[in-house]
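Take a look at this single chain in structure tokens; it is the form predicted alone.
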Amino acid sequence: MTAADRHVIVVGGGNAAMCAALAARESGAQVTVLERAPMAERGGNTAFTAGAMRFAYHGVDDIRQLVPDLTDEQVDKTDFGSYDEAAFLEDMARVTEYRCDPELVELLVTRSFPTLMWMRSKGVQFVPIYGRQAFQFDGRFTFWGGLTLEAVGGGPGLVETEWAAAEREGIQIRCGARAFALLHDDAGVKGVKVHEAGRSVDLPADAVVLAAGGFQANPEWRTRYLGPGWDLAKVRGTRFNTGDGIRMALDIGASSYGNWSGCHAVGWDRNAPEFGDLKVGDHYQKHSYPWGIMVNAHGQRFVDEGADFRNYTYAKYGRRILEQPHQLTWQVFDAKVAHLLRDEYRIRQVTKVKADTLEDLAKKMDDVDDAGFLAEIEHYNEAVRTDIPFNPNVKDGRRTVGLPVDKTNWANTVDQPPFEAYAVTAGITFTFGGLRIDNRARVLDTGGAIIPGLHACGELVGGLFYFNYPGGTGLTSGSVFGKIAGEAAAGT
């Protein structure tokens, strides 16, 4: 059979699934896209993030080719620094505490760049992250943590890119369609049971991918495999993602795989909805605490805000932010870091307060003991180094001594009026644990075979990413496993 006869279905929405659609199609199957969600809420958990993609590159002329319309002028006063594979596998290994995949994360890391230059030829578009991921200081921008592009109009912007590909390729795509089982026998999977419209039927291929996402949306899976409290988060994206994916593989007897118990979570607006919303996007997320302080209920700081790069600690925080009482804290800041404060603490669905005392901004703060906040906020401004120069770019060494939870970077004192602060909780993003994958994606049973004509990517592989995340990695994930899962699908 050649991969003109093969009819791949993608099961999913997203990223992943679009890459794996595309791919696919560009080996030559027929493929069609099975997406749960309405046309109006497509995408999967793609649509609500920034669009920022991790990848390995050697320097500005890397950084041309992805974004040839950036200016000699953009180049003079940027420092784009370098992020080569090296650095990128460290910094995989270092977050994960050396538990992930080396094979995975070996191609993760070896065709990130080569994966973003193959969307380009999709017509996916990047653009520096100029403000969120660099500062103008003393005159130039210096990008850091190894995040430096997004996709042009973010997570939406990637969305329509790749769906308006999709379609212009002749791919067909099928939203209100979600897939619930697989069809298979001894020799493999042959296609998918799918409820659409009312009503349930088979549809056969060759091979299907499923990209379909983790479980975050599922409040029973959360509860049962992250642990107690789990019921309790905000979901930071789409509402369709509730393990439907995996639960059809392991049903087949696939393998599971990677750290069922882990996943993303980050900081998140106190009152924001149940799941994501669309028209506000990722802007419920505060992640600009390394520049202040956390408190929990008792006015206690619990965290280091400045251990790391926000890139290399907001996907972990969100777990400890649950654990707090009330499942809360607030985020303080004062007038000399203000300005430093991303976009999304600037929205009109933000739960913010502000005065020009400390004393009266903890009487604003609810479900805070005002004066277990006094104490803490005097015994941390007593403890930071004002010797130490103070510099966003880098981890400027910047400290607090003597605190039983010290700050290890950019620690100024809280002092200086108007002071504000963000009522904050757990919003969670994905979930770690999934399906085994080989180095082509295809899914492997508990014996460790492959299971023929099964093959995933996205969010519900497990194996990558444990306890923590480097920010911008899953987008690059999805990609490139997205390519791998839609080749390998196609029989190429």
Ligand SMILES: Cc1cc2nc3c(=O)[nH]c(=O)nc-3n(C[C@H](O)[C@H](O)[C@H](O)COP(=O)(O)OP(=O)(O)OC[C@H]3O[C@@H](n4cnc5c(N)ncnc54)[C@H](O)[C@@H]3O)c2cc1C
Contents of the next structure:
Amino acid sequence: MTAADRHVIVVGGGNAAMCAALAARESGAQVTVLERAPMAERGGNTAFTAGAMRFAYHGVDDIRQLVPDLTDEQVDKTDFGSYDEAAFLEDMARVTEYRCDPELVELLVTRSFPTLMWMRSKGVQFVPIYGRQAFQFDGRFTFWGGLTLEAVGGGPGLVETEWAAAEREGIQIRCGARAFALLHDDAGVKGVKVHEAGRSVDLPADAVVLAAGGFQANPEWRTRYLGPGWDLAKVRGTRFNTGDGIRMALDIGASSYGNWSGCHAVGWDRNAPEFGDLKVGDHYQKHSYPWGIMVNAHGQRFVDEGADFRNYTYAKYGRRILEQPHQLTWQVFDAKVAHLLRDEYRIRQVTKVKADTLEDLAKKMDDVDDAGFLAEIEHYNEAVRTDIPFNPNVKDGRRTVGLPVDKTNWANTVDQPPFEAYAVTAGITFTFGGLRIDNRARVLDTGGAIIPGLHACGELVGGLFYFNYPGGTGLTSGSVFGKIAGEAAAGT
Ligand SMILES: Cc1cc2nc3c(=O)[nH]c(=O)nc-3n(C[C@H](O)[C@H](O)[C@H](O)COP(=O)(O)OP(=O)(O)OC[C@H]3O[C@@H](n4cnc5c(N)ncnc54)[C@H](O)[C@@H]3O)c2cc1C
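Complement to the form predicted alone: the form predicted together with this ligand:
Whole complex next, starting from this chain.
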């Protein structure tokens, strides 16, 4: 059978699915995409992202390859630095406490730049993330934390471009089509069972790529695997990632893999809805805590807000917030740092209080012990090493000394009015546990053998992330393993 005779079904409509579909089509296969969501909610978690993508690069020349219309003026005023393969590998290893699968991570890292170039060939355009990943300091922008480019139009733009490319290239896309089981015999996977327009039908195929996301939108599975309390988390993205892809594969003997009790979770507006809202996108998140402090209902700090750049702490601090009384945290800032707050702090749908004195602020902060909060701030302010200069572009070492929980970078006293506080709870992004794949994104069974005809990519792949996550890696993982899965499913 040649690739042209092969029919590949891709389950999912987010970035991983569309990269798999485009790669399978480029390899010659006939491709059908099954998207569970209706058209208006297509694109999974991908549609909720900022489109920020982490990749290895060696300086401005590589950036120029991905952003050919970068102007000389932009280059002059910007220090893009470099983020080579070794740095990306080291970040993955460090934040996952050396648990991540070395073979999968090697692929993720070494294929990251070429895969973004391939996405460009499909029409995806990139721009520097000036607003969120670089601060102007002494007249120059300096990028920090290995995260430099985002897709034009953010997540919605990425989905739009990928879906348009798929349609252009003759890929059939069916919205409102929920795959719920794999057709399977001793020779392997032969297609999927789909529920569509009120009917269940069998769709035969030569290969199936599962790209249906994690199980974060399933409160029962969250509680079962992540633990008590996770039913109370808000879901940051799509309501459609309920673990179907993982379950379908486990049902035919696939191996589970990775950090099943772990997930990516962040500080998210306390009054955000149960699931993400595409009109608000990722703006319910509140990621500027490194410039202020976070206190719980007792008024006490409980994490080192400045332990590292935001990219390396935000994904694990959601769990710490969930563990606090009422799953509540207030982020507090004073006027010295208000200009550093990200755009997401200036939306209409924000739970914010403001006051000219700390006493008045405390009164306005719901569910917080006023006296405990005021005492905490006093101790905190006394402990700040104000002799060390503040610089948001580097880990500046401006810290507190002698507190039960010290802040080790970017410690500023909280003493200049007006004061602002933002109420956040835990928002879950995606789950870390999933399926075991090999280096061609083929799903393995519990005995370690390949399940013929079954591939997986994106959030439902296990083994990449444990405990924590370097910001911008989810999309890159979906693209890298999506492309590998699509090519393998097409038989090339
Ligand atoms: C608010 C937010 C902001 C984020 N920001 C970033 C960022 O800037 N950079 C980054 O790298 N990552 C970011 N992430 C993480 C990123 O969204 C994911 O890692 C990535 O989009 C996952 O891609 P995916 O294709 O695996 O899953 P998804 O994009 O979620 O796609 C899964 C698809 O499967 C479909 N589906 C589910 N079940 C079925 C079924 N039974 N049958 C058919 N289809 C099904 C869903 O409808 C969906 O289309 C963010 C996530 C959120 C929620």
